[in-house]
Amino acid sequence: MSMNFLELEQVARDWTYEAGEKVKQSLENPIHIESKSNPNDLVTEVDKAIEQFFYEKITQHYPDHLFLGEEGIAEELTSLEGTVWIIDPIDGTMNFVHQKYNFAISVAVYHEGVGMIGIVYDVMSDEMFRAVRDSGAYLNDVELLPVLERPLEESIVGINARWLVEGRNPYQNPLRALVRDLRGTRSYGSAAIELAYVAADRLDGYICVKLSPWDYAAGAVLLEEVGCKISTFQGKRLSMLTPNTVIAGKPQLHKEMISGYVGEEL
């Protein structure tokens, strides 16, 4: 490990900082809301100022790194060649509209397509859940411990009740054996943090049937830190550049929820 990722890192937490400031101030004046894709798919103004303020930061302390982000501020990349920022300004745009809390910053550094930097910093409860390649997973100044495994039927895992009812949604059946397996389920709203409560034993695992790069980029340098595993339903490793089904967890577990349910090529 080069110094400079750990030092990039450092660069990257002030800025998340300030970031979370500006969020928070926002929120004390009227949110102007749209909807992208669907009506429930909401985008903010806020969410546009804060990928905004990040694309100025990088572009001017490092002209030569690329940057994708949820709201399209840059030219679409088609490939993660040299070192790339993945940015999602604010990972559920939902819960920030309607509850002003559980939602998060999530920022990762991507190089020659390895994943060096991920910050995950849920910005009202202050928790940010932060890691570089090869040097440890924090909250906060606390370091995460490698994660203990738990058995399938007395594990906790993140899921979206949606994706139970969905009926076109084809792993509906595999989800509800899954679902009436397990321990319990959760539901943040919030990829982002979902994946971090993951490497932080918050949470046994995660799943997802469709997420976006910039939801996972960050989460996944936190998990790969303290052993646990992201991929496909099908065990494969993540796109960066396209939208992927997202199953998370610790290994053992990881590897029950994909042979056991989830993993059939549909």
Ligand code: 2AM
Second form
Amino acid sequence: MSMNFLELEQVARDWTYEAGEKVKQSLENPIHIESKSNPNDLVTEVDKAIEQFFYEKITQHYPDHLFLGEEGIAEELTSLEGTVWIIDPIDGTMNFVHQKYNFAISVAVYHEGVGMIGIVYDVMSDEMFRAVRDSGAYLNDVELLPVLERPLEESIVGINARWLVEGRNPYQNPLRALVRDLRGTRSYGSAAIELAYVAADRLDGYICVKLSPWDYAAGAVLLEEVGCKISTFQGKRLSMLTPNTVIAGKPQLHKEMISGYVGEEL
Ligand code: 2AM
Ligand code: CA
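Cool, the form predicted on its own is there; where's the form predicted in complex with the named molecule?
Full complex below, order starting with the chain above.
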């Protein structure tokens, strides 16, 4: 391994805490909000400033590294060759705006397409979920244990209720059936936090019809480190360059949710 990813994670962690402080300070003043693809797809000047903060740090300290972020500050990325930082400056922007709670900074480092570092920082609860490939996953300074399986009917899965009513969503019926069969569902409004919760055994699974790479890049590293699975609804590897359906969970539950509910090729 040419690069020491444990050292790089220390640096990424420091920057993430620094970014978290900036986000917290920003909540003391009124925030300017804009819409993106639709009226409910929000972005604020804070999202942009935090992405800019990481972009400047990375280009300054690691000029040969590449950058992929939600707000599109860097040039568009067409391959995952080399070392790539995949960053969501604020995941859960709607929560950030409406609740001032339950949002995260998501930072991942991929090397030649392989997830090496994953950090999900829940800023307001000061919970940092972090992992370096093959070196364990942690919640702050406590190591996360390999997850224990539960049967599907005793499982709790993170899902946004919108996917059960959205007419344009082809997975509506399989998802309704799944929700009926599970013990319960939860919705936190931040994909990054929900994936981290699966890794930390607070949820057994998480499912979303459409997410972008910056929403799940860090979560995927955390999940793999504790023995969980994450894939498309068809069980395929997630692309880190295009949006995907996303299903994550403990291995047996992940398999059952795919084979019994959402796995059929549409
Ligand atoms: P975001 O806050 O960074 O946009 C909400 O259920 C979760 O879905 C959040 O993690 C949110 O990320 C993500 N998401 C991805 N694409 C979205 C979109 N087009 N509109 C709203 N939320 C989106
Ligand atoms: Ca975001």
